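This document opens with one chain alone, in C-alpha cells, the form predicted on its own.
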Amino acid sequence: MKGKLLGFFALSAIAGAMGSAFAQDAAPTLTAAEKEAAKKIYFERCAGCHGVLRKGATGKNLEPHWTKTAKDGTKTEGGTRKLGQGRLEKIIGYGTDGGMVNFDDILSKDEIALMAKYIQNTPDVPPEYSFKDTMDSWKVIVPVKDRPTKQMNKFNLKNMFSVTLRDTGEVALIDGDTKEIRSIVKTGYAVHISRLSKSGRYVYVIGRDGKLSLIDLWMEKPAVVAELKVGFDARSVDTSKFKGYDDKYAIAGSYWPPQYVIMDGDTLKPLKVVSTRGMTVDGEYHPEPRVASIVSSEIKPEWVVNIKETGQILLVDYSDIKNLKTTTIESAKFLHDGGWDASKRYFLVAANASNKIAAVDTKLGKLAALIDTAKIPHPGRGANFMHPKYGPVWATGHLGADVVTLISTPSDKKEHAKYKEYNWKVVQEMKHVPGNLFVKTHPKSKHFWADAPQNPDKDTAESVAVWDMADLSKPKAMLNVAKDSGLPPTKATKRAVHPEYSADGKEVWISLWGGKTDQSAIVVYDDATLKVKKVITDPKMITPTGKFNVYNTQHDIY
C-alpha cells in the first residue's frame, strides 16, 4: 500500500505551477525522506479535513499563503497574520476549540515539527485515475455462481456489527448477541463507512485509500468476494434501493480524483466514471470538488450525491446508466455527512463551512430548506426522534459549537399536522461541548447519545453525554468510557467515538480509539440503566472507530 500511497502525492512540478502565485517567501526545506514521511502522515491524518490540495473544507486552508511566515511581518488580505513554524506546531500539537484535534498524543514532537514544515511548502498534485485504472484494479474473488444460495452460518446477521479497525486496514465483524469476533476482514485503510445491501446480505466497505470491498455475510466465515479501487482517496458508497433495482448497482465516490464510479452491485464491475469538477455555488471553479456522502432513495431510482467543495447536491437517476440524467441542486459549502429524516423523504446534509443544514425533498427533486445552525455542524447520519413539544425532529452535533441542534422535520401523518409551523426551523439547542462527531438514538430508546472525541480536553474526549428524552435541557449523565472500560490509563487520549445501537435498541456500543500500541476496546452499555454490560477487547482489535449494526444500517435507523 505504501507505494500507492506515496504515488498519490506525485507530480509536484504541476503543483508548483499552480501554487506559484502564493510563493512570496522561501519555505522550510525538506529532505526527500522527510517529504515522503510527511506525505504519508498528511494523507492518513490530515487530507480528509483539509483536502488533498490543502484548500480546506471542514478544516482550514493550509496553502503556503496562509501557513508561511512573512519576512516583513505583514498580514494577509484578511487581516490574519501568517502562521509560521512555531504557531503551526502549537496548533498541530494542542488542537483548537474550533474542532481541530490535538496530535501531541498521536505524533512525536519531531513529526509535529515535520508537518509544520511540510504544510508551508507548495502542495503536490496527485495523478488522475481513469476508467482503465479502475477496471484494472477490479477483482472478483468469489464469482456469483460460486457463492452460497442460502446463509451458511448460524449467526444472527441482523445484530452483527461491522467495526472499522482504522489503522490496520481491516473490518471486524462482531456478533452483537455473543460479543464475539466472527471474522476479521482485510479491507482498505481507515474504512470510513460500512453500508448494507438492500437485501442485508452484503456489506460494502470503503477505505480512505479508495479501496472498496464487498463482504458476503452468507458465507460460513464472512469474507470479501469482490474488490475495486475507485480512486486514491474515498469516503462514500451505497447501492440501488428503488423497487425493481434492488442492489443491481452500486456507487462509490472519491475525494481524489473528484469523481464517482457506478458499478454492478454484486461484482463491483465498473460501468461508468463521472467527474464532479465544476463551478461552486458562488460561481467559481474548484479543482477538487470531492464526493462526500451518498445515499440511495427508495422513492425514485436515484442516488443523492453531495459534492463537498461546490455545495452542489446531485440527484443521479440510475434507471438508464448509458444516458445518465442528473438534477443539480444548489445548497451551500462545504457539504459533508448527513442522513434521512424519519419519513425517508427528506435528506439533510451539513454544509459545515457555511454553518448550515441543507434539506433535499427527494420526492419533488428540489431543495426544501437551508437552515442556519451553530458553528461546523457534523451530524454523521444525524438522529431522529419525537420531541415532546415540537414533534418529529432531526438532530446534528457540532465540531465547533457547544450545542446539539434540533431541526423540525415535516410529516404527512395527520396527528403531526399541529407541528407544521415549526418545520425546517431550529427548535432547540441542547447544551453539549465542541468536538462532537456523532449523535444517535433509536425508536425503542428513551435516551439520546452524543460523543465529543475531537474536544481538546482529555476527560471530555474520553466521555459521552446521555440525555433523557423527557428532559433535554441538560445531559442526564456524562459517562467516562475510558474509565468504564477498566483499561489501564495512558497519556494518550482514548477517544470515545461513534455510539451505535444494537438492533433491538437495548444496547449502545462505544469505541475507545487509542494509539496503535494502546489496548483498544468497545464498551457496551445497557441503554436503560447506562451501566456497562460488556467490554470487548482482543489483541487483533486495533484502533476501532466506526461501528455499523447490520439491521439499523440496512433500514436507516438512527
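If the structure you just shared is the form predicted on its own, then what does the corresponding form predicted together with heme D look like?
Lone chain follows.
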C-alpha cells in the first residue's frame, strides 16, 4: 500500500528481533555537505516521530543495528527482513502498512536515497542547551513598562483565533467576529501550538525549533513582545492558571534536549531548566525522554508535564520554584497529547504505543486509571459532553483504529451519582475512520466533530464527520470541507484538520491544509445547520493547521 496511513510513525517494517552480535556491512559514506543536508531533512521530517537519537517512540527505532544491511544481505538475526539501502528507500518513498508515511511526494529520489544512507550511520548526538544558553537567547522586544495598561484595539479579543501557518513560521491572528486577519506574526519554525495566559491577554506560541514567542493582544496591532529559545526542538507550552498566579509564569517543554524551562510569564525571563532524563516505567534508563503535552491546573499551583519516552507524568508545583517539588506518576508509554475532563480535576493523556489513556487525579496527585483503548489514541485535547446514557464522557479519536472512544469520567454532582459504575470504562466506541487527529465539541453545542487528515483516502482526509450527541445512533454527517471551500481541486490532498469552536460555541472552524504553494483556507461552519458560513482565504494564509480560540483556550473549553 502506498501508505499515507497514520503519517506519524514510521519504518515499522524495519523492526524485528535482532541481536547485537549480528554481522553487518559498513554504513554508506556521506560527504560533509550530504551529511548537513540529511541532518536538516531528518530534523524537519523525521525527528518528531523517531527521536534525534533515533531510539524510536511514535516511529520505530532507526539505529544502525536495525537499518544497516545484514552481512548475508537478506536476513536479520530473528526476522526475515531485508535491510539496507534498497529496502530503506522503498519504505521512505512508499511508506508501510504499519503507519510510515510515504515521502515520495515530499522528497526527491536523491533525497530519499540520501536519507536511507544517513540513517545507516550512527546518529549524531546534538549539543546540550544550558541555563546560560537559554538566558543568552532571551529577548525582550517591548519591556513591560512600555506596554499598554489597557486594551488599545477595538477587537473582541475573546473571539480572536491564533492560527498556525505551519510552513511559513508564522501565526495569523484572525478576528472571529469579522473573519479578518488582524495580524500575521513571525514566530518559530513550524509552530506547533498556541496557549493563552490566565487573563487572556498574552498568547504563547511555540515553534518546533524551540523558539517561544509571546504576543501581547492589548497592543493596537498585536505583536511579539518577548522571545526565548527553550531548546532545539519543542512542542509544548502553558502558563500558570492557579488563582493568584495569573500571567505570572510560563513553562515550555523541549524534545531536544529533553528538558523543560520555567520562566516569567510576562517577559519570558528563564528561571529554571529541569532535565527529564531518567528511568522509564519499565525501569530502563532513557537518554531522550521528550516533553510531550503540558497543561496547567486551576485547582493547584501545578503543571501536568507528560514525558513521552519514560511514560512518567510529572506534577510540577510552581509555588516555590527555587525548591521545586515534583510528583512523579507512573503510567504507560509513549505519552503524547491530552486534555481535562469536564470537572478539570482529571487530566487524560494518550499513551499511544500502549493503546491506553492514562487519567491523573490532580487533586490527589495519583494515577486514577489506565484505560485500554483501540489502537493509537490521539485526542488532541479530547472533548467532553453528557452522554444520553452514560453521563459525563471524555472522547478521544484514534490514528490507528476506526472508532472514537468515549470514556466515562467521574463527577461530584449529586445527579451524576447514577453514572459512577461506568467511571473510567470505555462506554462506547463510535464508528469513524483511522487517521483521526482531533475531536471537538462545546458545552453550548449539540454536535461532536472529528477530522481524519491522516487517512489514506483523499476524500476522507478532506472531510470531517459530525455526530448528533443527543442520539449517537443516528448516522453521522460527512462534510467534504475541500469541496465546501470552493477552492480549485488539487491533485495533492487538502487535509481538513483541527475543528475549533468560536467563543460562543456557534461556529466551527476547520483548516484546509494544502501544500506550501497551494491555496489553503479556513472553512467556517454554522454549528447548528452544518452549512458553510464563510471561507477565509488569503495568499498570506499558507498551510494553516492548529487554531486556538482565545476564550476557549484560556478556559480549557473542549
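Positions refer to the first chain, counted from 1. Computed from a prediction, not measured in an experiment: that's the story for all the values here. In this text, rigid core is short for the largest set of C-alphas that superpose within 1.5 Å between two forms.
Once you line up the core between the two forms, the Cα of Ala33 ends up 2 Å or more from where it was. A displacement of 2 angstroms or greater separates the C-alpha positions of Gln120 between the two forms, with the rigid core held in common.
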